[in-house]
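The chain below stands alone, shown as structure tokens; this is the form predicted on its own.
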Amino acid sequence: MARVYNWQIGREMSYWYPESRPQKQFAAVFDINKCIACQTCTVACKTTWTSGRGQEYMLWNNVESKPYGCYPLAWDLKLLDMLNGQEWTGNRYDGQTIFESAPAGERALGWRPETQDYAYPNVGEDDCSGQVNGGASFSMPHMNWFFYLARICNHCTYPSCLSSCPRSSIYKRPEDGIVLVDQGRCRGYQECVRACPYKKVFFNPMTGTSEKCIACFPKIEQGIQPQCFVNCIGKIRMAGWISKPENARADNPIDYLVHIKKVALPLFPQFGLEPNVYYIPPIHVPTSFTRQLFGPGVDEAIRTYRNAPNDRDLAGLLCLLGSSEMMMPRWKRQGDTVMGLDEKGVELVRVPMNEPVHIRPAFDRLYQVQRTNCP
């Protein structure tokens, strides 16, 4: 195995091929505090991509009610549990990744679900931590809580689906770091399906081969946001491109939010595999349970997202999360104006940080009528 150096975890690691950094490595930021579990998102990725025979149970984007909601059932825990807890000591990982806890004769740690694990795609949806009994309630901050997760592929830096494929059917393009899976050379072996531990790898039983997100390519390619970002209610979600945190610049929205404010951090860092997709953590959760799945910067994160009305220049970035289909890998804020920039600086989009307020008289002196609503 090679040695390679993964940031999220502080340290070197041990990986199945030595470290191959694409020239643009795509990446998203999720606000987790904006997601209302619409679940547009998801219905927009599956008339899009997963509509055939083979792909019914297929979700490549599904949003879970977390503490209890998850699909397939139990993809987090079980795998937890295999890993047996975690050492974090500071921002360093001292236990074991997948990778280095894989037993003998197999490259990854994990486990495959079976059939009926993907009978329940809303399990535990909007179940909440604790009971409210009848005619209980509860002020803020409460203890009996719930949060939405909204789930894509992460197409890692270190795929364990990639490191597991016997065949070599699974690669990441070198022009942007998305994952693919070549279905020419599958052949359907499903060690990707086992070795992933989001469980974002799907198998098709119709066609014999794996399938999973491809972050719409083709219209990453055309510089537009994937479908389930443009169609996000939400607007909890932005994709763009990440640096390395010692190459991060200010400009870049994605690497403002996850390298210089950390305020957006990746869904467990511990499995080893630099996942590229970040999650705003939700503030009303008890940060025992959020460390767990976004490691050890929870607490900062969380001061410095609730500090956001006293800091311009992140209340300025958060507007454009949802702001425009077009991928913004370029942003700036002038006053009370932000706005979002291709390569070469031009502008995409300029959104304002403070919506206007209209108020209208009670009275409509036209139609001769008391109005109702005012504003």
Second form
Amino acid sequence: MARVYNWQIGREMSYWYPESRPQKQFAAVFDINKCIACQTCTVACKTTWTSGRGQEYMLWNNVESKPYGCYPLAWDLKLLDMLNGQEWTGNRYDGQTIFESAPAGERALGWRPETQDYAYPNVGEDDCSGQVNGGASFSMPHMNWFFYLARICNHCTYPSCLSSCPRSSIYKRPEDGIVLVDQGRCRGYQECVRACPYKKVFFNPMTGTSEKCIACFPKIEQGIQPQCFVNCIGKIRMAGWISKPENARADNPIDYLVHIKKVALPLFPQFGLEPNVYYIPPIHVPTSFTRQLFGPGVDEAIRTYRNAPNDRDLAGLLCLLGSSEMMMPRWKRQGDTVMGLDEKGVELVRVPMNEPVHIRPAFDRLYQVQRTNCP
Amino acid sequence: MRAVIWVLIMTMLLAAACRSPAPRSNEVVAVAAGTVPADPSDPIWRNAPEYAAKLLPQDLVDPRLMKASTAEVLVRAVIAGSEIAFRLEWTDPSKSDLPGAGQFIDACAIQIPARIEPDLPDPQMGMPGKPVEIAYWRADWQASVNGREDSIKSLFPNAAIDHYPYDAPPLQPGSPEQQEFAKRYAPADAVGNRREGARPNPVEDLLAEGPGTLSPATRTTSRASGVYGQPGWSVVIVRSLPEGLAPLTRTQVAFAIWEGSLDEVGARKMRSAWIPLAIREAE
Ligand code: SF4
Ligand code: SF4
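Output block for the form predicted in complex with its partner chain, input the form predicted on its own:
Up next: the whole complex, starting with the chain shown before.
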């Protein structure tokens, strides 16, 4: 085991391989507050990548209703249960990561789902955390609540899928940090399925190898965002590149949201993988729940997000999510307009922060008819 | 007449008693025969002495097998011409030959140093510069050879599939275009890594130079046949005679068994130490 630095837990930790960051790291921000669980992302991925034999059950992208929803069954609860105390002191995690709590003979703490565990793609869909009594939903955070958690592979900085493979069949691309299973080398041992805490590697029983989200690398290589991003109806997603915190750039949209505004947070940072999908936490959910999912930064992130109407840059940048299919490694705001830019600063898209509003009177005087909104 | 029949019966019984059970041996002795037996029930096996190979959990490299399972594998060997056949028999109360999430497959393997030399490679998959040859048999491959259909319905009989994109018109089922298109949806197959699917042979020849280095041999020349019954598996693997192995030379052999129902796969296996392998010419 090597000692590596994981900024998400504010300390060094043990990992199977020494620290080796890619030249660029693929990352994403998902604004949970905008997700409507239409599953368009799920279908976009499914039809693009996993409509073959043996892939029937696989959802490289899935959306689950929290608190009860999960795919595969209890993916999060099982590991949380195994991973004892998860205390933080400020931004430093005092508990053990899955690497540090690996039992004898294992490279990481983990468990392996069985076929049945994949049979309920979103058990608990739209189930509320409790009974909704009169008036309960009118306070913030809500007394009873649910929210949608869209999940893909996190293309982790310290992937446990990769470190658990005894054959080194999983690799992290140095050019973009995307984590891939070498389909020529994998022998289907399912060690990665056991070790990935997010359960984002899937065993294909018809090819006998494990398969996973590929971050749509053929699109990324052309500067285009992945399928589940560009098809998102709610425009909750943005793909980009994340820097180490000390190298954060204000004109990099991912850096700005994650490092500068700290409004987007990793999922279960305490597992220790430095996952690279960052979530803007749901603002209507008690933070006693979301703190466990997104770490100690949740309260501050929610305060920052709720203050967006007074923060022109943050509000502007949030308007860029879902505005173009192109990757936008840079951005800037000019007045009420926000622009997505390429690496050289060339404009890719321009979005007004306030859409023009036209109010049509309910009665149309010209035709002497009442207007309706029906199509 | 009755006396003649009695004499005949007694002679046959005596002959059988002399042949079986074969004496246990303290090394694997391959006896020469006219042809190598392809089948575990071939009577030729009775001529070969039986070696009981004690198995240990693989607990030297992670991931390890922390709990011992299959205690021993009974081995017999026969040579004929340029081939050597091994019969491996072990107790396994449950047949595991269906692949799936969290499901693992019964399997066995025979390992022999690639070269006969005084310094042996590590018994754990060899070492750099000292490769080992491995013949690896798997129960799901055997099921495929025995005629199990290459369909998701073989794994989930009630599965309902609308269609696969490569099954849709205008592609003609079975046509080269259709098969080429289907590969796009089976990436491992597309790069020639056939871990599952229809196959003519349930065994694979491999090379290794240490844990984690297993790779396919240039081509598989071994063949195998496995039968499940009580108390477990009986598998014959026929491979080419190790280079240089002759009546007056010895090499070493090691065995590994995977018990699928106990999640044994890859490095999580029961394995033997090196065991001397000798040849005995026909008497
Ligand atoms: S989320 Fe899981 S599959 Fe993806 S890189 Fe991390 S450990 Fe690997
Ligand atoms: S990034 Fe691509 S491969 Fe990964 S979940 Fe989204 S659509 Fe699927």
